[in-house]
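Read the single chain below, which is given as structure tokens and is the form predicted on its own.
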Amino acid sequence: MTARKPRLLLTGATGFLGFSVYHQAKEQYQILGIGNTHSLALPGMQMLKLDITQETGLRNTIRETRPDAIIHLAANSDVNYCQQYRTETDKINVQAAINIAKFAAELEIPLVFTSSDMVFDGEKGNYTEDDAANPINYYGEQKLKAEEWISKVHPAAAICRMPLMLGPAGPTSKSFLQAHLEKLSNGEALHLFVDEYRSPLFSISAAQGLLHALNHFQGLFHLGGSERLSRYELGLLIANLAQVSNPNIVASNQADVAMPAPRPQDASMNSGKAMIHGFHPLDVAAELALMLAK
């Protein structure tokens, strides 16, 4: 007799993350895929429609799938736009987290969180865990809050935080990384702020690490690419593996651009905790030469 794949519960399934995450875990796992704006029909994935905001419809959902483990990555992640509409993204943001959290220490589930290196206010970079987050946009204010919380409520659970990602595209969603290859391939002029660094990291290893994640991190992780990037260096990496000649990238400052939300200037994140304990990404120069090899 076969054995039963354990169920994994997957929220944000039909994202860019969401995606990979699928990719990754499919022959692992049955996964339950929670989407409300698209909806996904791909092997080894039964997709729910829910809408996670709301509590009853989502407690009575774990309760009736009794998944395995959840793995939580749906958010409304535009920085600017959370920075505009704070109660709005607040019931996903913060409270459905919350109460995901909730619902999966009742039933003793193991649970990853997905948090952002945009808590972290950018004055020194290089952030490890035991730094002080202190976030200057609303976006890094709700996931800290939903970080504190879920410590309290779920301590067992895992709490990932994540950095700028960027990897090929699903069939709903897609990274800057397609934005920037069609200006590139376009002669369009493509403007990078040389003063933001992050630790980018490609979506496969981003994927592998919230898997591993699920049975080896309790607490607080990073899980950012082991380099330190501006996004102007990023673009430069992106165009040379591409093959793009004379590419139209200009330097450009955070300043040159008004935006409703302040972004941290070095929020590039220390990884080492996580891969003492087996987070392995690769970098991106050769997670990209790879997908655009295929």
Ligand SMILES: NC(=O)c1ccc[n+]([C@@H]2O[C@H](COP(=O)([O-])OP(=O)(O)OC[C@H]3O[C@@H](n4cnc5c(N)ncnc54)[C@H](OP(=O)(O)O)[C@@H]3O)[C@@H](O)[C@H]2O)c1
Second form
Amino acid sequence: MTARKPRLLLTGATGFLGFSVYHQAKEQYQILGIGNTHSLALPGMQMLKLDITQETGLRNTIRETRPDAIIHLAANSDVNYCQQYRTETDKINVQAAINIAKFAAELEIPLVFTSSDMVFDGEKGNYTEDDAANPINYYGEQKLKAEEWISKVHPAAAICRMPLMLGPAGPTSKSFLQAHLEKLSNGEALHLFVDEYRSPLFSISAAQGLLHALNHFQGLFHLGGSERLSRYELGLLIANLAQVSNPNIVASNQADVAMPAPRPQDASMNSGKAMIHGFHPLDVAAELALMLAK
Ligand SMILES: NC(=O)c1ccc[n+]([C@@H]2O[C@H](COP(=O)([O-])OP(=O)(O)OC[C@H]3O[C@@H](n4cnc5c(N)ncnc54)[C@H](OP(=O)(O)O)[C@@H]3O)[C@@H](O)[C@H]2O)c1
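Can I have the other form now, the form predicted in complex with the named molecule, not the form predicted on its own?
All chains and molecules follow, beginning with the one already shown.
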């Protein structure tokens, strides 16, 4: 008799990162994916449409399905939208995250939560887990609030701060990479910041990191890529690997663009702690080259 696969509850399954987590997890886990406005029919994943800001529905789903593990990705990660619609986005970015942690803790279910490099003010860069968080936009505040509550209600949870991510589009989602590639191939100008630094990570490495975190991490970890790149440098790398001749990439500064939410200038993260504990992200260029070659 074959042993049953462990059951993974995956919120945000219809999102960009959810698609890569599904792909990396489907051999090992029986997946129950949750989407809100979208649904997906993919082999090895049972799909449930549920607005997880509805506490009762969320609690009943966790109690009735009794998953062996939960990866909570669902969020509103539109930084400008969160800045403008605080009460509305608190429901998914803060309250739903706390509720999931509470219900998971009651049943002793291992949990991974995806936070963000936006918890930092960007004054220093190369941030470790010991550096003080000091968000300068409301989305960063929401993620930090969720982190603080989750560590209280579910101390064994892994809280993974994610960097800027790029990767393959799913059937119902994409990353900024797809928009960049489209503009580059049309010869449209791509204005990219020379003064915003991040630790970009490919979604496949990110998904592998989150699955590793599920079994090996407790507490706070940075899951960034190993390189610090400006948005502009990343754009040039993408254009180069996509073999775009004469890419129309225009260097710009954050101050050139009026945005509702301020952005940290250097939110690069040092992910040495996770790397010592088994997180081994591939180089963004290597993963991107593989994706573009397909
Ligand atoms: N992408 C990045 O570069 C990045 C960087 C740092 C951190 N993160 C974090 O990583 C996680 C995944 O990001 P992502 O880029 O994959 O996000 P995404 O593509 O915007 O996907 C968001 C997901 O959340 C779901 N969702 C939103 N509201 C919901 C609700 N009320 N009930 C149930 N599900 C709901 C969406 O479902 P429907 O589509 O079905 O409505 C979707 O599956 C998020 O926590 C984000 O904050 C992302």
